[in-house]
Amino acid sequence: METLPGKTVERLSQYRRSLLSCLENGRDYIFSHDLANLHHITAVQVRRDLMLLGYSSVYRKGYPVRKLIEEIGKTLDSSEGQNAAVVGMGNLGTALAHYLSGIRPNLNVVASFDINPAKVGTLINGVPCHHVTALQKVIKEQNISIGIMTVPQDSAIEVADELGKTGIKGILNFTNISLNVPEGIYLEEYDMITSLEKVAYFVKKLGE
């Protein structure tokens, strides 16, 4: 399969979470319009996305939930599994390490990094914490392909540069600093301040 657009990948990930919830609630089939309503999009968009998984027609009972979960996994997940590391174990990094623990069997947070002597050498939510000077060594030894950055903004560029030297393939940036990374690294930037200000703006408009 050719590389999917980023927005399509986002929707497939969101569908999977909803489908897992449906399965937990004993639901075996779901219609495209039901899935669309859960995500505030059109049923046409859902059907287009599911066509990428080989579902070209709508079933009388709806789509089989368990099979959809399996097919999305085949599309999104690596069969060999992927390891990630969190760089910066402050409140956000610690929370992410805890939240992401075991969330996907093929995607694991296996290491973390910090400069705080009280954290280095300890387990934080079950994840070993190393000093940032060990980035290259640990990332190579643990076959880590994804770096999750939750460092202070004045360290962001330096940490991104160091990650770029490790051979890592993807960076998820939670800092509010826009980064430039070498070719061959996929960068995803999540700016929480912008997201909060966006919500605040529309809340303001609703009150006008």
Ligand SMILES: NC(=O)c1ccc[n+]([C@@H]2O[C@H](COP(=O)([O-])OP(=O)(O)OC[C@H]3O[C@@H](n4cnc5c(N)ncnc54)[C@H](O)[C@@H]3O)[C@@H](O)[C@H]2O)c1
Given for the second form:
Number of protein chains: 2
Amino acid sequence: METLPGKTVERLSQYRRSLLSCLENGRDYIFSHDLANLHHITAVQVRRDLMLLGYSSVYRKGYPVRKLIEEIGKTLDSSEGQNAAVVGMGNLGTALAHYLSGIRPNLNVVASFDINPAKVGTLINGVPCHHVTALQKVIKEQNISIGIMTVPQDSAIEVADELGKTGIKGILNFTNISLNVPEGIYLEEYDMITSLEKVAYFVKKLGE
Amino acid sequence: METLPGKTVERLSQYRRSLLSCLENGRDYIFSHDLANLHHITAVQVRRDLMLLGYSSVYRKGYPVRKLIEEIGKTLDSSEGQNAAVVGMGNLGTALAHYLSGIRPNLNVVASFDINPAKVGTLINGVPCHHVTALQKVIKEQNISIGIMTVPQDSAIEVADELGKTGIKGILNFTNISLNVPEGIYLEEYDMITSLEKVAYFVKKLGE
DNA sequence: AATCAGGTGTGAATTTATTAACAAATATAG
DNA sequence: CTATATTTGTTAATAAATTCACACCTGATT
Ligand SMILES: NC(=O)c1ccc[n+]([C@@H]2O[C@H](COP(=O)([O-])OP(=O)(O)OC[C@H]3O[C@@H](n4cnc5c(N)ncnc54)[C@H](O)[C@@H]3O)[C@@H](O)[C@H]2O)c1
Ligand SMILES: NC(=O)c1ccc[n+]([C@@H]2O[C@H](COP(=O)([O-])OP(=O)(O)OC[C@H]3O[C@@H](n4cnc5c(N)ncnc54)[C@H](O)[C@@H]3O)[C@@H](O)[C@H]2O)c1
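Form predicted on its own already given; the form predicted together with the ligand follows:
Then the entire complex follows, led off by the chain already shown.
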């Protein structure tokens, strides 16, 4: 299938999250406008996104939740499964390793890395922690394709370079500096300060 | 001034982050294309964003870093200062409280809330932790306009409702469920699973 | 002091994202 | 069975975001 726009991918991920919680609540069908309301968007937007999946619902009853989750999975998930590793098991890294573990059946956090001898060699929230010097080795051996960066900003560039050399395919960077990675690696960056400042800005504007 | 588009606000926040680190490195001037490279965007995008600030550089030497930081601050920051509170001092909340504290002179995390008696009444990473039952009181007293939500998802809706009643003006939601807030409150949501799944999707696509 | 090289600011064009509008489909009620 | 009320899928229209193209500015060079 064609590569979907990033925005659509984000929304599909969010739809799935909501759909999963619908299932838990025993809801079997959902209308596009209900899904839309859950995400503060329009029903047309939802339908358009689903259209890109090539999926059609049975009319009039809404979308069958279980089927739709499956359908989103076919598009978003890799059939062989994908492995991720967290680099930098500090406050954020530890929280993330815990949070992301087992969140999806075929997307797993299977390893982590740090330089702190107190952490290396231990299991943290169920994830084994290796020394960064083993980056190449572990990533190859465990077929890890995604790196999640939560190291201190001073080490960020250096660690990103090391990661780049391992043959990793994607990096999710939570470090507050913007990275440069070789061609062929997908880079996603997120800075919480930016989110906070954005809220602050619009709060300020609301009050004017 | 006109309200800027959210996208521009995000980039301005990121430019400032980079500019601050330029200053630390003793760099006094920066060209639009350098700033652009740091953020994987085009120089025109940078110039257009700065144009919206109404700011012009001295030609040919690039933008004066210090002046530009100041100028971005004039737009993004509130002159009276803004206070924020973290609700839910677990793994993520604690990490965030620490990370966000003192990051900007006039945007401070001044309080936090939890229900765990072991945490209530203590200082966590320098931030006093109150019981959620004191939400109304503390938010009013300390003039807190921004709430950062990091409670378990089961409590999210309930806590958001409580927050809504306090007269808070903005909510930054890290909970993995999408919230509904009353008119007049600015809501920003971020889900790390979405970011990870996005990376996973594009990694998968790269390999096809 | 005239020319050049390299940046900047911005209107116009383009691309991308969202919304409107509506035909087609089908459960339900009568 | 037919009419009605709803919801979907999709094309066309609109809006938002980004990039192009280029005039203009200024410090350096000859
Ligand atoms: N704490 C947060 O809530 C938060 C939020 C957003 C972004 N961040 C960013 O995440 C990063 C980490 O933040 P934190 O609060 O977890 O910091 P932290 O100091 O708690 O954790 C950093 C960890 O990285 C390890 N480390 C240091 N150098 C390393 C290296 N070269 N290779 C591997 N591991 C190394 C340290 O031993 C430590 O365990 C920072 O860049 C910060 O900007 C943090
Ligand atoms: N841990 C992560 O890295 C991470 C990442 C992204 C999103 N999240 C989201 O953040 C939230 C918290 O995650 P966590 O890992 O920090 O969980 P956690 O269990 O470590 O922390 C939750 C905290 O909230 C407190 N709490 C519970 N009910 C409360 C209430 N009604 N009012 C105030 N406080 C209450 C608990 O006592 C606890 O301290 C979850 O919704 C999760 O989806 C977590």
